[in-house]
Structures are given as C-alpha cells and as structure tokens.
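The chain below stands alone and is given in structure tokens; this is the form predicted on its own.
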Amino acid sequence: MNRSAKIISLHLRNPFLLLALPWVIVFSSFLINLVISGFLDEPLYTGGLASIFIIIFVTGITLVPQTFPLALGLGATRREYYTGTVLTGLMMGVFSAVVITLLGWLEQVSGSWGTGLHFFHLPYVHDGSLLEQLILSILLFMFFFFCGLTIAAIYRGFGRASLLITLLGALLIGTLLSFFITQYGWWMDIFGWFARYTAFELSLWTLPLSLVMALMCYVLIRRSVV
C-alpha cells in the first residue's frame, strides 16, 4: 500500500492540474452563465457542468502515458501502479462529487443564485436526495474516468493501431445500432424505457460497466511494456 500511496503522490505532484484546474474551468463557465442569466427574464438551464466529466475522462487518458514509465523506473510494480492510479481517480471523483452536491444544494436554497440560473442542480438529474445526488456524481465520475483509462490501457497494451481499430469498431457498432433503431422506429420505446427510471437509478447501471472496464484496465496494464 505504501508504494500505491507513492503512485498517488506521483500523480498529484502538481495538484493544481488535477484538482484545481478542472474547477477553474467549471467556475469560469459558471460565472459567464451567471452574468448571462442576469439579463434574461426566464430561467437559464445550462449543461456547463458536463465539462468536469469531460475533464476527468481526458485525465483517465493522459495519466498513464505521463506516469507509467516513470513509476516502473522508480521500482513500482504494475499492480501497485494500477492501484495507485485507480485510487487517484477515486479521490478526484469523490472530491468533485462532494463539491457538486454542496453547490447544487446552495443553488437550491439561494433560489438559483437569484437570477434563475440552473447550473449545479438540474431537473431530473438532481431530483433525488443529497445522498443520491452524491452517489450519482461519484458513479458518473468513475465511469468516465475508467472510459479514459481503458483507452490509455489499450494503447499501452496493444499500441496505436489496435487502439484505432477498437475506436473504429466502436464507432461502426454505434452507427449500425443507430441505423437499425431509426429504421424500425425504436427511439420512442427507448426514451420511454429511460423515462420509467430516475437519474439515480440509471446511474447505478454504470457500476457494472465501470467494474468491467476496471478489470480490463488491470489486465492490460499488467501485460504492458514500458
């Protein structure tokens, strides 16, 4: 565990990049939307919060190529590196989820900041209790983190060509699914199925997906060469 803690320290050697910079971007977006909402006569609903999830996705992609060779050069095993990397992602996810939940609560009690801005607390997405909102955010953060980490692990384990083939394969499957759904008019049925569940209930479906990606990343990193 001591070596895994050193991997966390390695990832956080510049805490501003991992912990502060994402929120600088989010708060910049928030302030711009807050100013805009002050000039509107109707509530403003914005998806600016999605940027923090995009950032943790990109973080999952970039952590491995930036630190994997160095970590192994310092004597860490692949298992220790993987454990430390996942714990780093979890720390980022929990920290960000707590901040989002608190700001969402503050947005509610302040009357949407007095301007009608809905940024941190969105209808349907944050309709549950504070605990459900917190768990939802953590699950989404870890899902996007493992999506990024899986891309990095495939690249590290099989190289650029294999990653390109995997991404093209995923794009092809997505395109075919979209075509058949449109062809047979299944969109309304799909939307109706999603509408039967709360956002919190739907977020629970990301947990098994995240676990599968976590196992895949572990296997790929164990067989990766420096």
The other form holds:
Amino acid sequence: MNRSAKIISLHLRNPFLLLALPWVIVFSSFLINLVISGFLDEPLYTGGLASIFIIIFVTGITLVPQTFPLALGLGATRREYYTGTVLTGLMMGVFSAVVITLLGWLEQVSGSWGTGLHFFHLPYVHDGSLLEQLILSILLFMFFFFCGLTIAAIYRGFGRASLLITLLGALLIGTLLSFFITQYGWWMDIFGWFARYTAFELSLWTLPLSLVMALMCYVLIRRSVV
Amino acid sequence: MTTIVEVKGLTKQYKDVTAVNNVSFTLEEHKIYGLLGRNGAGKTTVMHMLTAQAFATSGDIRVFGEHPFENSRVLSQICFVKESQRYPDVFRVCDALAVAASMYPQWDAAFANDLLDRFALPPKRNIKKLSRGMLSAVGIIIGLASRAPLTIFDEPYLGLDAVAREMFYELLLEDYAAHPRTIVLSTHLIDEVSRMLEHVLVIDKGQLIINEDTDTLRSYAYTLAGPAAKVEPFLEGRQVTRREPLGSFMTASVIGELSRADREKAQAEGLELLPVSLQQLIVQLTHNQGSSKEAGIR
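Next up, the form predicted in complex with the partner chain in place of the form predicted on its own?
So here's everything in the complex, that chain up top.
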C-alpha cells in the first residue's frame, strides 16, 4: 500500500467522525425543517445545507493537530501526510457532493418531499445540470476544507501568535475593503458582476483560490515540526 | 560493523539557547546504545533531529547513508518511541497499533498481541483514558513490535512500576537476540539499564561529553575507601570527583585508569578499591562538567 494511502486510513480509523457525523448533523437539520414545513402552507426554503460546509471547515482545522504528531511519530514524511490528508478531504468532498446531488434530485422528483421543503435543491444555487451541481458541491467543499487546513497549517508552521496576526490582518483588510467599496459606491457594480454569472460559474472561481491555499498548506506543513 | 547513523557537528540553536552544540557521533548496526544525560541536556532534541521531526541549525545527519528529511526509505526503518507522543483524541489502543502496523514493514502482529496481554492493556480502551504507565506501555509495544532496524526509546517507561520495567528490559533483550537491530535507550534510570548497554553516549548542556564502550567506561573510575590519613596522600595528583569524609574515615571517587603499581600500593596501605557504577560516574561527570573535560573523556 502506498504510504499516503496509509495516512488516509489513519484519518479514517474512526470513520464516524469524518463520514457519519456531518450527515447526522445535516439530517437532524433536515428532519426539523421537514416537520416545520409540514405545518406551513407556503414552501419553505432553508439554508440548512450550509452546515455541511461549516463542518468541513472545522474538520480542516482540527484534522492536522489531531493526526500530524502521530503520523510523523510513526515515520511518515510530511509530503505523505499532506497528500494523504488532502486526498481524505477530496474523498469526503466527492462523497458529500454525490449525496447532496442525489438528494437534490430526489427532492425535485418527489415534489419537495410532499411538504414544500427546499433543502438539498435550492433556487439559483442548484439551477445547473446534475453534473454542474455535483462539481459546484465538490468545489465549495474543497474551498472550505482548504480554508480550515490553511488555518491549521499556519498554526503548525508559525504558532499561535502568527495565526492571530494573520486572522486580524485578514479582518483588517476586509474591513478596509468594504469601507472603500461603500465610500466609492461600488457595491451595486459588484452585485451586478455576481448576478451576471450562474452559481456554477461562480463556483469555478473558488478553484484558483483553493489551489493557492493548497500550495500554501504544503509549503507550511513541509517546514512544520512536531 | 556497519555504521548506520553518522552525525557531524550537529547544532540546534533556539532564540537564546543552544540546545545541542556541535555534537558528532556514529551508531553501528546491531548494538544497544544508551543516550544519557540530565533533563534538558538535549537528548530528545538530538533524537528529534535524527528522525527529521525537528530541523538542525547546522551540521550533517546521515541515517542508513541518507538524510532522513522527507525520506521514507529511511523513516520507515526508524521507530522513535517518545514519552511525549500524542495520539488523536478518538484513538483506542488497537487503533494506534493498527496504524503503527501499517507504517512499519517489519511489524510483527502476533508479537504485538502477545505484548498487549503481557502488559495487560485493554485494546478497546481510549488512549486518553489510559494511566501514565499504560500509555508508556503503548509506546513500548509499538517500539518492540515494529522491529525497526533503528529503534529509539526516549524515556519509555514513565509511570511504569518496577515489575513492568523489568519485563520491558527482558523482552527487549530477548527480542533483540532473536531479531538483532540497533537500539537507542534514552533514560535517566541509568543503573537499571546499564547492564544492557554496550555503548554509552552522555550529553550534558547540549554537548557530547562521553562517547565510550560501557566496559571501557567502567574502568575509567573507581572509589577509594579507608582512613582519611591514608586516602589523602593517595589522591594527590589524581582527578578526584567526590570526597566524603566521615570522621577519620574517607571515601573518594577518582577518574582515571589504575596502574598495577597503584593497585598494589592501595592494597598495601589497606585501602579498599571499589568499582563505580555507571550511574555514579555519570552523575559525577555531569554534576561538574569542568572536571570531565580535564579528565579527557570524550
């Protein structure tokens, strides 16, 4: 077995945490919304699906501190660890995207579960073909995964203080940007730009961002110590 | 003898501390080494750099002829069991062993199961819920069952009682005899392990002060006991590390080899000559670093 594959099995030693827990949370949200929608006369649109992306973001943050020391302690190289970890994320992403797309399809053919609940198939977001929906879910998933992984990698590579400075810096840049956008009245132009594209086209824009983060994570993990 | 580890001028500099200072040594195949020294002397840092878990500030490291950094050919042949090893929160004992089994080509699963029984470890117990001694046993099992050509134990028995420690030493020697490999034991329970060690490396304040075969080292020092009036003249001109007067009686530790004439003279004077244990010798040397340098032991 390839040694990166061994890192995947290290992550999946407890499959409940990575493969089942996210869906326990998503399905709890789904069931609650389903019951509520049964009492409503009008259709119910909910963003409960967002929970899966929050979960993967948190997973990206927690995976490294949990498993990196053991992987290195047992003689894995940093490259093997990184490759195995990213592949684990990708597997989770593809698995989740397939489930979301299938359930979205089921939602449509079942007439919104018979109660008017729109949970897995949302207007605008899931307007494209099934393949486009699948790719969109995978790309969003990986984007949030790498966001989490980047935070973990900065913490590993530079320590707590540097992570705080980075996050504060990001907050400051965001605040300044939104201030200038408001100042110069650019918001409408920005919304207009977004509105010109479909959700699928927009999701393609996460690809370069994810790749930059992936590269950054690799560089940081390569110089991390236990 | 094949050299499997070669370290030259290894230095690790933190902001204002030199944890390891210009250390050079070699390790040979199929030998048991003791890496000894006080807490904070730099032992763990050396082992971390040897396994590429930490980066050296300067110096060169060759393990099995290659640099260990990002080198799975080398790293899959080293098992480094450390006291501070962390495991994922959800891991049970059996999970840790399964992952270790997948990482080491020479892993012996039957041996690992046998060791689980001997150390009475519950395989389904969460590692977080183990006692300190049981946690140490997990590391010991991984180290022994890995059968890695270079196996390093860093303080492997914190919290283990004397019976379990004795069992560890016996198992180690037994398995080493059946499957020879290079073993490095880092510890401060020197007396307990001294009979196993073939070669001793002592690190003090980041510097390698002793690099010697255990047998040679034993003849480096002796203890002299007798009436103070007769002991004192004998000590003149010798490297004395410890003087313990007790009334008119005196015990003194001396470094340096004893000639036949010295031996006869001591006997004629009615002085008692005693060997110094490895632990005592090292305590004396690291307690007072200056004297060890003068003694020229390197």
